[in-house]
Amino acid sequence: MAFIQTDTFTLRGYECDASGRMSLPALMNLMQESANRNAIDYGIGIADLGQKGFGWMLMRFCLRMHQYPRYGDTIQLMTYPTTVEKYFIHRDFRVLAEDGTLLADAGSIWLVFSIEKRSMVPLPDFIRQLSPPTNVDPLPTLPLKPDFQIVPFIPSETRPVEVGWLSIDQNQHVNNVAYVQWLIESINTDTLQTREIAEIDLVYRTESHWHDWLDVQTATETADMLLHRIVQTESGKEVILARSQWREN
């Protein structure tokens, strides 16, 4: 059977920015809660899986902002699941207005691991045999390695973060969209305060953990893009790679 899921959500103070726009972090948690409940639906929910000793793990995410909805606004916010393949699986999100205004949409690509080995896996079975629905008009597949991987990238500035505990999920590493909230509080102040994302796009290489240091890296690129990168402090292993597109408010 497949399933989409639909929920309806009013923006609460909180989930907004000094300019009453909703934020991105605010908005991707709520597309994770949305996600998790399809899942559940489909039976490889966090809780089904973590019951077989594996875990979700987010790889890629591109999201696209038409329109930004505001405080007080209803938003009505879809997700469901497109291809299943090998290794990962791929998810759809559309958020739209009240009067069916395209606000945002989203691709990603999902991979599960093994939580006693912390690795990638084949999708288990009983996720591969699930039933994307039909019935819907897929974004565009996102490529597992975008060109901006290979951009050269030279850090104007880098912030040192130390993980705390309040940005730990349940599978006990990083939620994917703390490292978000770290990447926009990195942005200049001019920017933040008259500018807004057109398009985020983003690449988790691998996990870390409470009480590890991340450099969070920003690097220009065009006059409207900017790059990103989050490494481990003391390996300078790649945790996160990004490419923001800005736009006048």
Given for the second form:
2 protein chains.
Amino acid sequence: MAFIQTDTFTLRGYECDASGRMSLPALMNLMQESANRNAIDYGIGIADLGQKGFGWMLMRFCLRMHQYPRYGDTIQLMTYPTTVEKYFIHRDFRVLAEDGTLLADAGSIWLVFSIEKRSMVPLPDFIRQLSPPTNVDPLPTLPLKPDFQIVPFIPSETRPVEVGWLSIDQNQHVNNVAYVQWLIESINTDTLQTREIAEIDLVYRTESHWHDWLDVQTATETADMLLHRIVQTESGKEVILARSQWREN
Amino acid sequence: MAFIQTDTFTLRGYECDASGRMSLPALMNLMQESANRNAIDYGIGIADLGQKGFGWMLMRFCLRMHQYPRYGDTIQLMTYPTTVEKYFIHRDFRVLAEDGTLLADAGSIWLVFSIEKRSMVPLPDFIRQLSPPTNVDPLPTLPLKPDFQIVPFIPSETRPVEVGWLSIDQNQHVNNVAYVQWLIESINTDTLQTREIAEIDLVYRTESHWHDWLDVQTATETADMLLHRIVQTESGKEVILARSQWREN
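Other form of same protein, the form predicted together with a further copy of the same chain, not the form predicted on its own:
Next comes the full complex, this chain leading.
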């Protein structure tokens, strides 16, 4: 059976930033919540996988903001799986205003890891067999390895961050949204005050843990495009790579 | 007319910490949201005050956690003003489980500042005249200056924090909950993993702003009691003082 998750959220004050627009971390938190609920309907929730010795890992996430909702606005958030492959499951998100205007959409790619081996495994049969809904129009498939992953990265700014208690989830990993908070907080003052993110494309490379020290790096690619990288300070291992696209607000 | 605000919230995944319990910052965010809604009903919302050249400032907040809700639990949050004085308005919060169990309660004291003068003013008449509900049982009145404000404070740990974009609100001040996040993240690993906060009592002393550097200090008062202080790094000015009380979890 196929399930489309549809949740309605009315924006709370703390979900908006200093400019009054919904913050991307707040939106990503809601997307994560709706995805969890959808996965539970499919019998592939965090607890279902945990019982079998598996866990979900987000690998790719690309969010496009067409129009930012504001405090008090009611949004409808829809999410559903679109494609199931040997190693990857693709999931789309759409965010609509009350009048049906498309505010945002996002594509994502998830993989499954074995808790015991701490490594990626082919999707177990109970996941591979699921039926994505057929009455939806999937977003273009995200490339596993986007082009910004291979361009040279020369950081113009590096900020150290220590992973705190409130950034880790029940798996004892840093949650996916915390990285986006750090990456946004490393962007320069003028950009944050006068511009807004039109698109953010993320590649999750490796996990990190409580008390890890991370370097949050930013580089300018073009006038409207920033590159971001978070690396483990000690090992230099890449944790996340991202490209953000900006427009006047 | 008197108003009691009652909101029902079902806990989302990101509102719980690594131990699976609701995080205090998440609960305080919801309390703030319900207080805003209640203030709007009374005609004393942030926008109502802003139009008249005033703003709200939280001065005291004391939260007692009787039992922590967990992911998926539905809680009922009630808030209402209890007393209106020349300079201060008192507001209580109660959090109930679905079966009516009292999970948490909190008392708070708020003052009004003049945006132009950047200083405290007596409550304007349109606030002083409001009618708190009479059919509630107010919590004991919070002391304006609790005893831990006058004991010597010798920090055993100091952590620097820079105020980031996502910690400021639409008034361009650090939001009240961000301080509690920093204070929790400064607590030692063992305490965070094996214990839980039974009570946290906060004194807000002065505001801080985007890009300010703050020192987050912790001191041990007794085996079950920590003292916290956040000061502006440059001026040494006190931003917040707090005492937290802990129990085994």
